[in-house]
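Only one chain comes next, encoded as structure tokens, the form predicted alone.
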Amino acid sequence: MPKPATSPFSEILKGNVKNELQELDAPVHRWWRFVLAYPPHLVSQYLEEFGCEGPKCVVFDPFSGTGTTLVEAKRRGCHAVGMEALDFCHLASTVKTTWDTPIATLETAAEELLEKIASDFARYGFFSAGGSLFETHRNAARPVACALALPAAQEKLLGKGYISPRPLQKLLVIQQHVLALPPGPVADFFRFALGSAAIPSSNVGFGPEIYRKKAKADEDVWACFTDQVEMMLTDLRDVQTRPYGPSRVHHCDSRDLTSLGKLKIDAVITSPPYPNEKNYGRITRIENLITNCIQDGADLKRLKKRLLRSNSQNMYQGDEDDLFVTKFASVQKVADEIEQRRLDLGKTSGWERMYAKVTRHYFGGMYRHLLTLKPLLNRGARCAYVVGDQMSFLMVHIRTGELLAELADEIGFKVEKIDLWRERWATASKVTIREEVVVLQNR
């Protein structure tokens, strides 16, 4: 395969460029990111190089997680079709892009739901001292114990010391509210905003690993529920008052695209996980709880074994995904490269026998869900992949862009170019490395 072109995205960001949401981006954005999640901006300047514009324009986002690219491309008048294997990811990026529900009619679902809320946290003894936005709701003059808890299962799926005793229970008191209410729209709205109260609740924090704080004691869960849904409601307001185009999110692994039917694809704007250790099940494991979506391990197992294979946390037996690269040396050089280094380190645990394995079953995967792309793709269709170069097994390189051209060539995919989006510093290799953007034609 000849080299592509490269051409570098800096000419347009100007540098080193953060994934750091711009004062345009926010609305809607703002309702919950994660560390890794791509800027709005990146997905903006590639809708606009595709000349993505309007419902007849077809926008797929194959691991949609929070969103992003839905909801730029709804915004453009597109329509926007996204795939989610994480459950709440999946929920967040369905919220996200549900536009059309009547502001009335989640105002009042609002107002009933917190009156209830309310009764039970002055019941509770919860609201904080110095009032709340429910004056008529203060503290009981002898508040009842709260027994609420998570179940046995949950528990055991938690983090320890991930939240705190109290701020766990004021977050259950919302929960069982809000699972209470009708399946629909308006419930997934209120589901949605409780998992995204959840983490400014607790005592974890990213870096761009989970990770445990300094516990507190307390928490103002009350101010960071109704502060969520408030900025919804003021988002959806100002959304509803502009054109916007159709959208759907699919709840599927994005390496068989059966679900799709005969959809008819114009673009594709993603950004993939990397491989590398990043758990995807593991840094959204605090919503998926609190919002009822993984209820004990066979649910985070189902959960897992329908993501792409990334992470040594993730594989399972009888996992084939490998199969579709063992023609491709390049992929087969650097995962015996992150073999050799294993043995050459005397590196001996379960996790660090798995890389290579890991290299492996992550392109396959990748080639598996590029395969069955393309007959879904209108002819001249463009698509963007935002991956990055990783260092992560045993700081053997991975020069994940080039790879991954590597596989869409031989599909028969046209690679029109890699696109450098920023450089960042690792601070476990101490080394610069490249974040670019794979950008394919299909033929």
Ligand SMILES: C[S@@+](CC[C@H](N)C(=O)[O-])C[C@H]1O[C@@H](n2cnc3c(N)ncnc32)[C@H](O)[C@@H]1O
Given for the second form:
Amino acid sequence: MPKPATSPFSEILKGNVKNELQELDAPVHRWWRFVLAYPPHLVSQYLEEFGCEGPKCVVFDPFSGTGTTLVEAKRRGCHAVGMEALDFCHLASTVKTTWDTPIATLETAAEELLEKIASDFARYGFFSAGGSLFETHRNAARPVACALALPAAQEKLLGKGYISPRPLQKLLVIQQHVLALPPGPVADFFRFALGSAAIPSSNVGFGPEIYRKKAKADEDVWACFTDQVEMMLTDLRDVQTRPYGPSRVHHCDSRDLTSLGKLKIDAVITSPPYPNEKNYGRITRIENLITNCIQDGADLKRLKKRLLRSNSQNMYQGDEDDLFVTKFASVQKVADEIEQRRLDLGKTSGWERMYAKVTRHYFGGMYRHLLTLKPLLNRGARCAYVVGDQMSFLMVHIRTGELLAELADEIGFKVEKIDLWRERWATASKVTIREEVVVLQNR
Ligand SMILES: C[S@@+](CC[C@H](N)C(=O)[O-])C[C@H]1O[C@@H](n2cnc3c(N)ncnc32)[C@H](O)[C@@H]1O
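The form predicted together with this ligand is what I want next, because the block you gave corresponds to the form predicted alone; please supply it.
To see the whole picture, the full complex is given below, headed by that same chain.
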């Protein structure tokens, strides 16, 4: 396969760092982000390049995460269709693209909900003194002890120290009232707000892996939740003043797109997981637990099994994605190199033994995804896959973009180009790690 030229467009993308920072505060996007989300401007530049405009243009993001592509596509009036396997990410993508709930309905529901929560907060003496917009609420003169606790199975999954006991109880009070709402978009709105508010209420930091910061004894959880709700209402009031496109987010595994039925897609803009040790189940653990998306270990396993095999903690007996890439010498070569490096270094842990397998399963999973996508694409449809080179597996360089382009080419896509999005110098290994956008066209 001829190596596609890197387009000059990449320079624009690369130089946009300032813009990227400002965009984290952009309406709707700011409702919830995670470290592995890409910036909205990256999406909007490809929507522009692909000529996506209006409701007849179907834009699909098969790995929708925090919903960046969907929000941008919807803002341009396109028909935004997403797919996401992780429960809280699916909830986030859905709520961030549900713009047609009447504001008055949400305001009334918010008033009723906050009144109930406030009454419990007062009873338990949970209000912090000062600083809150809701100064009208005061703790009871003789607060009673709160007996709410995370069920044992969830506590085990949460791990020690990620949320201090008092903020956790406050979150559980909110949870009780939110989960009592009748199912539907209004309940989803507040459940998502609760999941988002759990992060500032907790002791977690991201760097980019999730870690425990110094535990804080208490936190103004009331303010975290009400600020979140207020911000969401403010942004909704704003987006509702302009036209926007329809949207739908499927809660499925993108290695099998049968749930899309006969949908015809004009553009794909997406960022799948990369073959590295990033663990999406772990990164979003608090949100998934506090919103009851995960209730026990079995739930977590069910959820993780739907994910692309991209890290060594997410491999299962019976996995067969590797069979799809036995014919690709380049994939086999890099996986063999990883295994050989492991043997040379005498690494014997269970995780390290998985690295070569993960690599095969990862590319096999992406192959399956592209295979099931192709028939759903309109002729000439264009796809942008944002992927990064990786060296997480014993420093062996995995050129993700190049390998993905090779799989796509074999399936029958035209590989238009591979844009360089950004790059960093890896000092230890003395190589440049590229994050690229593989641009494909359906022939
Ligand atoms: C790199 S993130 C996407 C980030 C997204 N572009 C954004 O801006 O938020 C990859 C997402 O793919 C999801 N995912 C992983 N495997 C999946 C699968 N087989 N099907 C659907 N979603 C999957 C992960 O849960 C994660 O949210």
